[in-house]
Amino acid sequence: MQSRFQDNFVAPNLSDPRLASKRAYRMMIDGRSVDAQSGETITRESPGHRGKVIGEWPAGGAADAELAITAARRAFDTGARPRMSGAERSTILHAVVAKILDHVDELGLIECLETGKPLEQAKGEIGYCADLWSYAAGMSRGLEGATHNNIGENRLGLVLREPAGVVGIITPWNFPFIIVSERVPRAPGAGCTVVVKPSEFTSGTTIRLAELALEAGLPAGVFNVITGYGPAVGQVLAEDPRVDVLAFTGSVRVGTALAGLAAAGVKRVGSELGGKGPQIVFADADLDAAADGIAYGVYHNAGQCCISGSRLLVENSIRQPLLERVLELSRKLPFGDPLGAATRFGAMVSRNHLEKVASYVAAGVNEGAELLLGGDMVDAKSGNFFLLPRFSTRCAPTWPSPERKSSGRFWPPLVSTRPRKLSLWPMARHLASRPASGRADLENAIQTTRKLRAGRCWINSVIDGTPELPIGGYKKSGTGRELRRFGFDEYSQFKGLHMILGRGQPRFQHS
């Protein structure tokens, strides 16, 4: 069995000729690349490595928003794209998967050196995203509506899909092209338009995007992109009524926040707010699998991604063998310099995150967590943000709740609960909100995930994904679905058209 997991810190090589020259980006609006109107711009260094400034974007503000939500409403209003056939749709999207496979080895360095993920990590995340673009381009042009001939002899009902409008969508810096990606195609795939708001940390492969998607014939206005911090232009994107739909991912926080100002005009709102669960791990589990597994769920991105596992629910009959081969693989992963060829784990997004990762660590553990592995800052002297991969058991009171996902939990250490007079089954559905992993038998691992108040759940498998196969949340973890034919339906409206055949019967007779 050949693991994910080798040998240990690679150190940031800051003569790599990948990090000699800034990338400078402006903002997609109405198919023009423009400045912010406040000529001010925010610049990124990687996180890998300290003092290299690898990317530069406007920090767009209100007025850029208003912009931005003027062109699309008016390319959607008068605009070629609504009226589309799902042929010419579909051509368009597909040149847009072209486009994306010609430039993997470009989007994969800028999401590397803007995120701290590894290279290979994120040239990987580039393919699987023209496999969503491709999907969506397929599936774009058989959307249909549906017809009802058996509710009258002289009637016949219809219902109408139809693109739902303006469509205002704010990213996160953990998989700033994934998530794009896992939205934007369909909104225009239903006829929509689109303003989409990346993080300020990692605004550069969806600014390139845009770029690729205008020269791969998408026409302007469609889809645009404004960059800048938060605030001001998500709140814009959730008041502005020329706005029909807004689709967030992030913090429960912040999503909660937009809920509330989007309701005031009775928009609506899909969220994807995460939630990071278990690993669950039954009696009957191969353990060498179950532990590759758990150790990729929960390092996978350094931790930093909404659907980790991470924490680790095991029947005590094999609990100590278990965290023996997480704890060996735990030591043996390389991490460190996100251009390494071997890093499987790469450095925080910022500073103040790694911090904050750090701080929630040291308080558990003086408060009665046991740390089996960690415990401190790597090459924080150089300024580097790298944190070495942790595991402990015994969670702490201070510890962020498993409820709530904020930068203090997206994180990479991995927490193990013992069971106690509770049964692992009762403790597992009570905590459960995502994957369940290790290879087990089927029938128990079916009827658990079953059971499971979750949008996404995983058996002999963590963090895989398909565009088959829907994403969206339970409770907290948010509202809609992305992907498969649901992701459409998120863009689009419905609308029921009753006809009579004939004259039909008179309704209302004058005496």
Ligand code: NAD
Given for the second form:
Amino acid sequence: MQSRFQDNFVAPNLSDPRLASKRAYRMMIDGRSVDAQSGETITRESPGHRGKVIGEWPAGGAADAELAITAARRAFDTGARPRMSGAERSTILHAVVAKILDHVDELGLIECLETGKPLEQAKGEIGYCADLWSYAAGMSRGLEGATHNNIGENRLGLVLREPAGVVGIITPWNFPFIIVSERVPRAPGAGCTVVVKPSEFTSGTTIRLAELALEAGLPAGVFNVITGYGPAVGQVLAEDPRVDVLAFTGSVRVGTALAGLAAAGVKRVGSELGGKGPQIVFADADLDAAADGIAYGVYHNAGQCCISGSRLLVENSIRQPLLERVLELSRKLPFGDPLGAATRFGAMVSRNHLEKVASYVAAGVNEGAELLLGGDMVDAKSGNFFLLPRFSTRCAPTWPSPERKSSGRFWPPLVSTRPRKLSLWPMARHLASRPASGRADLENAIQTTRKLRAGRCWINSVIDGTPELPIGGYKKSGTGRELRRFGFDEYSQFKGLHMILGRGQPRFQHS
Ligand code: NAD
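The form predicted together with the named molecule is what I need now, so please give it after the form predicted on its own.
Following is the full complex, with the preceding chain placed first.
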């Protein structure tokens, strides 16, 4: 480890009492807690605390997934939830909000230990999820269709909103509780039932959420959870014709494969796939604020965010002073023990992922990148998965090479390029050089944003979120939209009802 980092490395405390016990979980099928039929389990070691097993859940398989789908199908076809009024649906979702708020400490700790993210961040995320559920609870009461009272004197058209059916939800490991909370409340909020398959690395909080939802009054069979490895469980959700909608969040590779399987059954698919993007800084920026945003944008969640800003596009005139500020912040970033009170940058999710990222950085350096900061996998030999904050420059705009992009970009390195070849840059520079007006900064930013083919943009901010604004991707970042009302639409069907008032015109002449 380079000496200049020793002050801000928070060494893991393996005797922390919060690591003392392993939590054992069971899957949730039809309101009952069950083991896998095979009896096999998956154990999870804290990625930030070598040798500490902190969770164990069933390694479910296809037969378990089929049972869960049967339960969800029955709950949809004959159960109470789809038939409840909006008010009743909403009341139960509000009760789930109260349960989440009562369990912030417990859920935050589980999330921290399974993902490796800092504890305070994890608790903040649980609080945010209560808000996601709360917004969904309110909106589920106000879901409406439409009327068309202008289609002719004796005609009336109604658009009936109906629940879409059984929804299969597959989630990744980086934000397990946030991603399940973006999707689940909207599906039962619209009257659907769900089968959720969380990541095999981070299943604890999803199981606890299903248990809390049951306690809060969500009927049995509405919220089922199957844990296990992806191909064994996830594929069943994509292929089984009893599942009406598949909502997948994860890698482009798996997402496109599952979408292909679902397409064979003409199944609706919503997908949130690889993301990431540039952080663009114009010459008139407040450099301290910009540096802070850049560092947060790339290092939050150890860079394991689909919305991280991993590329930096800076106007030449401010490039040097801005890079110095970002470097300074990067050097000071407290990283290490996820349970450490000061830690802002925790562990990578697994050794495999850590080594993959490190190998991409090494390959980038071989290809000519200048590494300004960072170098080693800290503490990896002892089994803790920490990576120094990294910052490279002088990379070709295409680095890392395209075949490494899909998973390799799920990482903390920040790359600053001189993007002469990027089509965005001439446009951004052109806008930035327009004569100043009273609203010049915002105007440039908004005009640039309008040109971006991206589902989420920020101005003077980064990695911000609220249930009022949609999330979803352009191009290979996915299909469909979550949050806001769009999230409910993903889990609704819209039926056109045509009515003739009185006696309609004969369609065929009667002789
Ligand atoms: P992943 O695709 O490996 O796994 C995601 C989920 O799919 C997991 O539950 C996994 O068990 C399951 N899965 C894996 N293989 C499967 C298969 N063959 N059939 C069915 N299911 C399978 O992704 P990950 O490594 O868990 O997460 C990281 C990825 O998620 C990154 O690429 C990141 O960009 C993406 N992500 C996107 C968003 C977004 O909103 N766009 C949010 C978070 C993460």
